[in-house]
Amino acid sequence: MNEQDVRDIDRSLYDFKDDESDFYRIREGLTRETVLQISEEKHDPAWMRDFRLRSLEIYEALSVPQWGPSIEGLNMENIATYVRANTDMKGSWDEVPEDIKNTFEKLGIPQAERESLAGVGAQYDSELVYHNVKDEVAAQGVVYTDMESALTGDYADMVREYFMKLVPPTDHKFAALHGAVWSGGSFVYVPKGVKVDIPLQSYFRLNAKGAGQFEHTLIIVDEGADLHFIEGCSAPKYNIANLHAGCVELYVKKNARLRYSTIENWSKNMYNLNTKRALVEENARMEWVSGSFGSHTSYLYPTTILKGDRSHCEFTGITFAGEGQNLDTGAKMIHTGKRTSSYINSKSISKSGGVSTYRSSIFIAKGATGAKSSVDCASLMLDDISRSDTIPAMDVRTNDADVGHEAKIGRISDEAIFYLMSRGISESEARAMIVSGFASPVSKELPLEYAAEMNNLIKLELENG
């Protein structure tokens, strides 16, 4: 940083609280200064700095994108783009500050990982409180640290290489404030020929109200190596709108397979302004499997682009939108190789007035000859004021070509609710099992103890509306 940027940087910016616990903001609102002092938190290098003003021009450029529901709720001047807990990133949970620690205790992450995972990331607001990989998976020469570390350590190079290449800030306007305001996020590299058999996770709480979150995910499945990775996030419920605006970006390597597994469970007065993107390369597969419970607006469309010849892509995801959210979700497939493939299965359920939007779009280019796509969106409401559309584009660009799409939309039968309460289940519980096989797709792609958290939160859905 040269001091010109020194002396623009203005330190009333600087806004120290205390109520639960010792945190640090840097104050609502997004300007030059703001994103050079997230920038000199960050230790960014100079490429890194400049990557991020470059990204704030693009973002006040850029006007707010047309295609999802409106977001008039949410204003950037009531937003703190960087907060975090006054704590270090520890390597052991005993470290963790007790009120943090007793949160994450709370959503059973470190349960998880002396269970049933290879290493956890933790991050709190803006920043990893905790990150840990077990030894066996180290010595495979497997990295997965937190992205500051990545960026200013020995994998400065290859950050730099792949970092915002699949989403660039012209994408759309919240990839351009991502560019400017990320913080914290994950780096995984899986090395040639490499299988991780168990799964990594990170986890992502904001716990700040009128805050945001812009962690940054960046995954490097190289050459015949096979990765699970699975994303969980939350978020309390606050009176005043919150924020998250992360960047995902996979890159699967010829012959690899990376399987991805989100679920979302961020408060509703969440606007969840995700982007994710995977670039498949030759004979590698790519597999999504998503769960959204939360938030007050969504746009979330993971995107894949087959690049190699025989590449596949697998998106299930399931989405629940009660009383007062909008949730605007689907998937994209971009066909460039040969005889590449792909398959959506998409579910929703609406509830007390909620929102669904599906949403997909399925690209085939004029030389991704033998291309097959398959798309299958089906709806469930509960009631008759909930709302579920489904909008679909395909754009195919050959005449060798196998695309389909199928579309259903229904309601729980008297009939189905009648015959299990004659043996004995009440209605409530009824009603419970029905939507959770209704769900099921996606549950049985999900490791045991992930299929029982989301099937517990739709049952809290089912309850509270």
Given for the second form:
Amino acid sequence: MNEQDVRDIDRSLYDFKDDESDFYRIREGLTRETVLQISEEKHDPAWMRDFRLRSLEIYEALSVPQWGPSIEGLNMENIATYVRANTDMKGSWDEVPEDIKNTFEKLGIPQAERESLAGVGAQYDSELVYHNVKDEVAAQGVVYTDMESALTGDYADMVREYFMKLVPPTDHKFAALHGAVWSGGSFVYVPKGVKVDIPLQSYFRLNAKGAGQFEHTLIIVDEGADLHFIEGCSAPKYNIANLHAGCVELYVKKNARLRYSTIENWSKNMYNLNTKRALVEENARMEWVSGSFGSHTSYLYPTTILKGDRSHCEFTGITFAGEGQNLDTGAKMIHTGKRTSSYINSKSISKSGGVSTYRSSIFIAKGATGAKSSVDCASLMLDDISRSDTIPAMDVRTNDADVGHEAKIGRISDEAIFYLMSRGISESEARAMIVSGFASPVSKELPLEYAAEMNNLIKLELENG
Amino acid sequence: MENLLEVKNLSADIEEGRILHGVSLSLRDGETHVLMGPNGAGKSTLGHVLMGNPVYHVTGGQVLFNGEDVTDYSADKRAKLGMFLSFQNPLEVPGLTLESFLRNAIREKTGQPLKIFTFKKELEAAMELLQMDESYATRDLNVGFSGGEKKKAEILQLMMLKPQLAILDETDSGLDVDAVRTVSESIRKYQQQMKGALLIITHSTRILESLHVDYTHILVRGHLVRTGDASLVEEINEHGFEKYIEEEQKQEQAAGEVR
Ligand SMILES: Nc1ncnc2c1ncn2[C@@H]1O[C@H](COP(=O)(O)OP(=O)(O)O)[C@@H](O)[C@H]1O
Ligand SMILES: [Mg+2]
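With the form predicted on its own done, generate the form predicted together with its partner chain in the same format.
What follows is the whole complex; the chain from before opens it.
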């Protein structure tokens, strides 16, 4: 028996590719010309064109991070930063071109929309191909649209006010890259006091080979409002590098609540250099639920700024690193308001030589009195050749902070496997049960169908031995 | 009558050395045997080897179950054939509830879809008999259970899985007087109503009080030195293992001289 041996994961469920021969595809590489060309293709307002060019300059001036996993295999010369299928955005699935529609059918998006979502955006390569929001949600005044429409529509001023203010292009090299070539993504505005009962979802599918996806998500949940937003991502596998450098900016106003759930399920040629950040105002609440599967290399640390007094953030995340993967994930909490609280619950699993690093940072600023923070991270290694590291950082500048940290790193227990097997459960099933159990604090936080998808992904990762 | 379990000259090793030295015993369907021996004699090891724990390497001999050679079978295969081991130290599995674990185990064991209604009723009845609060069904398997609660959960699994042979490894240790009585009641039900066979590893007679015992075996330093009837349990209780430890040493010396 050799359950730990993974050949290539059977990702047939996600691993189908569409013909892209008649797509618009920008030349590989990144120059002033390509950026201008993207800007023109997208009919940017002038300020956005200038913003892109400035971001490009910043990109060129910054160097790649040296503190994390290697991204040597990623060469911007070989990445097409903009690919558009030959369709524009539709408001009905029937109008979406057949092959693209099939892609989303296979991923279960239209079905999920019918059954349990208030609105859906579906991005294919660089542009949204579908966007729709239920009438009753629109009637509440909720705005849910693609970023491009938002840029010129009724909320243009708002977009301009908030766009890349939380994650400025100067933040790091890939934030600058994003600023230069971003395309697609969603804009959500939930007006004061409006509670959206069922979730909105955006799904990002990168079909093109050797391409990048740079969607921008901007969500503003106004005072006393409530929203659950779900983000899903996937891509088929190619033997050359793809890049995902999305950016998510979340504003949670006074007394509001936002839950942001993600299942990223990239193929194993993907460099996932994603930046997510939330600004949380007085007495507001931010909840992150994050599942990171797939990708060749990931840098992902959702960051929360607890600016308002008594603001609160919870982060619940899981990362699964298999063969050839190096996933560097975690969360950052920045406490600046008074009596703020944060809680991080992170799980990581590594297998078949995969490397999973948990990296977190807690910063409690001077004046952020009465802050509470607690970090709980656990790693499970499924064999002897896999690696798990924990790199927690804490910087506390008050003298009354209540800060706790607990870390557990362990190997899957052979005795526990034997215990389950002694009840008639097969070895592979026993492993799956232990791993799913380990992941359950995260899956419990997900809506039912996404929890099922996550368990399915875990099974996929464990199978094929 | 054919033997349900037949252990023939079984030896088992770990890297550090041999633990079981040519153990032989046989047990017929429906019989109850008691296995006693000083701490570290290898009783738990025997239980684990019978159940197929791959930590132990079988270096000689055979295990037959219902006449089938199961020596090389994986644990799940043995369980499917009707073997069960109640662990001395049951493992904790975070995130897996006792109930969903039982459902999975029954489904896997029988290869049939579960009849939810019957399952629920049976589970309720079994938990009541064991005086387990029903909230335990939705708690993570053994996580945060006291020693006694873990043992009760083991017997609950026995009652739900209904094996043909149950090996109980010190199920009574860690239980208070009342809990021992409760647990023995379930075991008696298993023995008498389900006609299950038992191999009971124990240090005390309390758990045996309401059970009929057919045979007693004594294991010393990995050697099965004596098989007798139920009265052997009483004798050990009064005089301890000293006599058998000496006996084992003499046998070892004799064996050494022959070599
Ligand atoms: N997995 C193991 N690794 C190392 N030593 C073991 C292991 N299992 C059993 N032993 C050793 O084998 C001997 C018998 O142990 P055990 O079967 O638990 O005895 P008993 O149950 O009779 O008290 C002891 O010396 C014990 O330390
Ligand atoms: Mg023991």
